[in-house]
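Taking the form predicted on its own, here's one chain by itself in structure tokens.
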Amino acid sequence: MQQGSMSPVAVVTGGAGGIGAATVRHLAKSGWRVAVLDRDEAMAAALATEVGGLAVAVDISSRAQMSAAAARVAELLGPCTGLVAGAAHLENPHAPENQDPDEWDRIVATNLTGTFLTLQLFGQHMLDVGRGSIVTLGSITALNSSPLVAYGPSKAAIVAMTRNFAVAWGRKGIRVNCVCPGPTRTPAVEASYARGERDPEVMRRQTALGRLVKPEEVADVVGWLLSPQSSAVTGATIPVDAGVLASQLWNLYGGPG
């Protein structure tokens, strides 16, 4: 946690699920001041009020939206000095010529512009105190292949983009750092395992250490990038995937363990 007279403000897109909601918890627990922002405004409303924080209903590929938001959590709790963008649009496994092309244009609209508009949008309430530290969530898709057509180019993005603004903003006083999970039991990956989507036994083959990744254990690595611990950090990409990265070339032997 940043140091002050008052607890600093973190924003978190995609906060009221999943990775984001484990990282608002997270957050308020190492006293942080934090804005719940996502489109399930019933969901974000009640994480807010269960950590003391501020529910913003944001759609975060309109920039009108996205600037009324960065408004009001200036106004509502002031400028934040730790921002996470997880919001994103899923995908499931599919063959590149299946795509469907109004899905290419959710997910684009979603995780690549959205991302910046966060960064950019709310990146200026840093730039104007002049300190900060950002986390995006990539995902290990943007660094090999999958079936994930748009999804992983759109990750892949993410991961440039977060190089961009880390050399763009470091000398302002802004870090900027990217978190790439791998397969984590979230509630939506948990349904997709129930429609028979995927299957988490062949993930957890394919890892390291034999499992697959919580959802707090990702933001815990976000939590420690925000915080001064990781002052000399700017600029990476940090897989949280339990080993798949790894090992992939294990699999050509008969897999890890």
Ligand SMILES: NC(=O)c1ccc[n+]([C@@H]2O[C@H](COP(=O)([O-])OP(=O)(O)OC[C@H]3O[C@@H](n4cnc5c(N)ncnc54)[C@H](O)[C@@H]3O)[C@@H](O)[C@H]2O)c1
Given for the second form:
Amino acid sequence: MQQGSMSPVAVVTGGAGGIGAATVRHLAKSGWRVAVLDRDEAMAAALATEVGGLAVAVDISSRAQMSAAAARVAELLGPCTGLVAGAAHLENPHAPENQDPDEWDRIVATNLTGTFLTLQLFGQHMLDVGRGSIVTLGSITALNSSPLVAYGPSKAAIVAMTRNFAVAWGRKGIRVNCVCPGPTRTPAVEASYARGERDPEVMRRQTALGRLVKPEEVADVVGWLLSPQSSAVTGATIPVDAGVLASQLWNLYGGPG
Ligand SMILES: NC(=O)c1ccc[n+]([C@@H]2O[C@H](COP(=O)([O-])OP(=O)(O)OC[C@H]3O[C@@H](n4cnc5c(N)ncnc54)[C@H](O)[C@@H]3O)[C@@H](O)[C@H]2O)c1
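Structure of the form predicted together with the ligand, given the form predicted on its own:
Shown next: the complete complex, the earlier chain at its head.
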């Protein structure tokens, strides 16, 4: 990777969160200058200081804020050639008939509209320079049924959006792929275990590897997708789930363990 003023620029939305922060650290170590975009201003600023990057406080669901953020990153760092759309509104399991309409709107605004704005507005800088690699964060809930009533469909939309951008921009030098994590032990997920909202042991039993995913393991795959080592990979949906999806039919026969 190039160093100094020629280092390439990557933008990570949700960069202050669990997988986002692991990704920011991975990219910084690999020689990228990283813009940490998050609505959590203090966490974004602390991480940007740690990695020598730029913090931008933004709500990804706001077109005006995202336009301003894209202009600021381009002005201070230059055009990005790496983009990770990781910010998302998470959800707890419930029945569809109990869906809170406000939470539905927040999830669609953040996960669907926010991811689209991220790709459209930061992707413009890649179109300008004729190259780049984009990674969206889906989820295994995009790929099968789950009780995450609004979150799952919002992530399925991200998988579809990823393929649309991959084909629309492939001949313009831009690759677009979706990483779909399974249960990943981020600080937010650990807090959810501690509150009893999820049971890590139940989740662990559904994996092929017999363990949950670490944020750094998702970051490794994202980093690879932003690197030239994945130069022929585009429009792909890549689960990083310790084998949860592969294990599902095994539950008919007593589970994988
Ligand atoms: N952790 C998991 O088990 C898991 C599983 C599947 C998919 N994912 C996906 O991976 C990505 C990262 O997840 P995570 O577990 O690190 O989540 P996290 O909650 O730890 O981090 C998400 C970050 O996004 C930020 N954010 C939320 N809404 C925002 C908004 N409107 N504007 C700007 N920033 C906003 C939050 O402040 C937070 O820093 C998400 O897209 C998530 O859906 C996570």
